[in-house]
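To begin, one chain is listed below as structure tokens, in the form predicted on its own.
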Amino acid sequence: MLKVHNLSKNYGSRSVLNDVSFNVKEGEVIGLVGENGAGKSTLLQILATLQRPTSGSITLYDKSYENKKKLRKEIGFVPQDIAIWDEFTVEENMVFFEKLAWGNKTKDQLKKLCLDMKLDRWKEPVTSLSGGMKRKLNIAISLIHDPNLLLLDEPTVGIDLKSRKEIGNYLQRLASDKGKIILYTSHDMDEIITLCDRIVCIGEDPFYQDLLQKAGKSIIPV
């Protein structure tokens, strides 16, 4: 279980997150919604150990976030910007990032990870891939070390509907079949409503809560 308790983040006198608390169980896909600047990306970066909170605490399977080195083995993070080597093939990207990851994967295991996401361009250079294929590769790289917590910041922005649905279906299978904890941000509310089990609304704007309540979605109070 992921437990976030009274988490706050300030940049000087500006408060970005204020006393955010919620719990997430194994096998859940949790959406993070809120207006621009509400702190969604900041929260994901804190959960990814890339930023420190100003106050509050986080535990993942009862492991404190104070020990970042051990925790990073449990976490996969997909940032908004695609972080792959354009001049490499899909295979070369996967092999390169496997060498940086914890644990060992064979080429066959790496290829299966891509095929499970319907990314079948193993020998093709990234420059020849569609935006959807690049996004799939970005996600596949984050899963090489088999993390228990997967954090995705706008992972389907700017791609076609087919690729968005394939990514969403794959993430739902990861959660239901393998018990992964998944936190997901998107400005596409239809995507959030379809994909996520429960939703965290960050910020004080009631628009998102009203919309989600009308859709019958479960909202996590923070």
Second form
Amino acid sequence: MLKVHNLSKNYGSRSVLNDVSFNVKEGEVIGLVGENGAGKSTLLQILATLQRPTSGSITLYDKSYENKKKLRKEIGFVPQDIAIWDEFTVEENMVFFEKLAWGNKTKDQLKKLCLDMKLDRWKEPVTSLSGGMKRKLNIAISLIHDPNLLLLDEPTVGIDLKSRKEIGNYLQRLASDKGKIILYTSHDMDEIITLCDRIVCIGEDPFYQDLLQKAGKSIIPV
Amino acid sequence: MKAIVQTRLIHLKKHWVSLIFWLAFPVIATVAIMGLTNSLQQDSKVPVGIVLEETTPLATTLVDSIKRTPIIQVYQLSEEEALYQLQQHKLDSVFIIQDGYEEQIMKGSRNRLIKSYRSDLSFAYTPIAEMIISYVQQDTGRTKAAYTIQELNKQYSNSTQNWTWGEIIEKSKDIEKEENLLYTTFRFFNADTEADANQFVLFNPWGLWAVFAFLSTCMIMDWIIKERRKSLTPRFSFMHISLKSYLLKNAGLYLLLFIIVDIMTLILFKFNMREVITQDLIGSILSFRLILLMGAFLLAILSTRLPTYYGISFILTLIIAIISGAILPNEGLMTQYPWLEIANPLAPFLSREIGYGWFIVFGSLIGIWFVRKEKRNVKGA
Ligand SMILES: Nc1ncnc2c1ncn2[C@@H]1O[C@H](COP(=O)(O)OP(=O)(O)O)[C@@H](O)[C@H]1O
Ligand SMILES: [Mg+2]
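Structure of the form predicted together with the partner chain (previous: the form predicted on its own):
Okay, now the whole complex, with that chain kicking things off.
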């Protein structure tokens, strides 16, 4: 269970998040929507312990966010900017991050992790991969240490429909089969509507809320 | 540490060619420049043909003395070959040490000891001839002195007739005068040629090496900037090693690699340039290497862009080369700004000392960098 209570974030005098509260259960996929600059990335970074909230509290499995070091083993964070070694192959990227990650995985396990997302270019250099393949690798690396809370910042931005579906299906399976808690942002409303159990609307703009209500989705009030 | 080695190897696999190039660069550049200046020195020597008609000790010693003269390149040939090459102007002049040289010297005779040839293009004939004559005179002088003393001895012990005081003085003055004369001629040439030779030894191999090592260390440590790329920093928060530890531990690996290469350099210089390996030299190399690595590390930490880093590295190399006197003589600079000597990170190494100053400065800066908390606002993540 992830509990977010009265979370606020100011950058200087500028308020980005204002009293955000919601709970997420294991096995749930939560979508974060909102216009550009609404604070989606900021919320994900706070949940990933990469930034401190100005006020409010967060707990994951009843553990407070004070002890960052311990918490991070539970968290898989997929950055919005693709964070991989461009000069490596898929295999080298996976092996590199496995060596520095908590826990151990064999090469076969790493390969399977990629194949689960239909990333099959194991020996190929990253430079020859399509955008979709790179995004998949970006996700796979974040999953090496088997985190329970998955935070993905626009994991499917700018890639083809087939790759988007493959990534979406994979996330859904992670939630339903392994009970992971998944929060992710996207600007693709169709994707959000089909994939997410519930949705958090960030920001003041009523546009997204109206849209989601029409689609009959459950909106988490924040 | 095993993980660090394994991950480092993946990186090294991608650019091992440039790594090996830069590791070998200081040695290769130093050896090349030393070789070049040596061959320049070789080219500027006057080619002289020597024909040796007898192989008596005195004759061969004479040839050896001529060969040791820095400005002369001696070619020992047969008379026929020597004269042919003289005609072709491949030799400046030819000197034939004639049969009976030693015998004549022993007898104190100075006639027709050496026959010489010159061509219409000989430009160094006169000084070389004079120099050779001075060597010969040295030999004749010595023999003469020995002979005289022998004679004196004989006369003194064997005959009842006493030498007058005046006679001995006269005799010794005679010898002294001759010896002095020879001595000055000899000195003149030697001093001259020694000065010439010194001008060619512009570079101290370790000084050159140190300047190139500075540049190569900076070039090799560019991995810090490449691997500290912004997009990847959030990843290190979710690994068992922080980005800072990752950088420091990898720098430690590089230090090890550098030390291995430095030891190889030391061995190579020992055989190639007859360097004597002393404890001081080893100590100063190790401390120099540590300072270099720490300096490059800090520079890379402070630079965010590769071109800036490369630019600063080149400029610093140039500055250090100048204040170390590797390119230009810098006596004036040093007396005018004595702090340059203190500030120069190469200075302790060049005087075979351990540079504590820079070590302490760099060490504390790296320490501060390591414990300082990074700002948590990770932009673009
Ligand atoms: N480190 C930061 N310092 C100051 N302002 C920031 C910082 N990060 C984000 N912001 C601002 O906070 C607002 C929300 O940003 P962000 O969370 O990236 O929005 P979103 O991901 O929803 O587009 C933006 O206006 C942005 O300019
Ligand atoms: Mg964003």
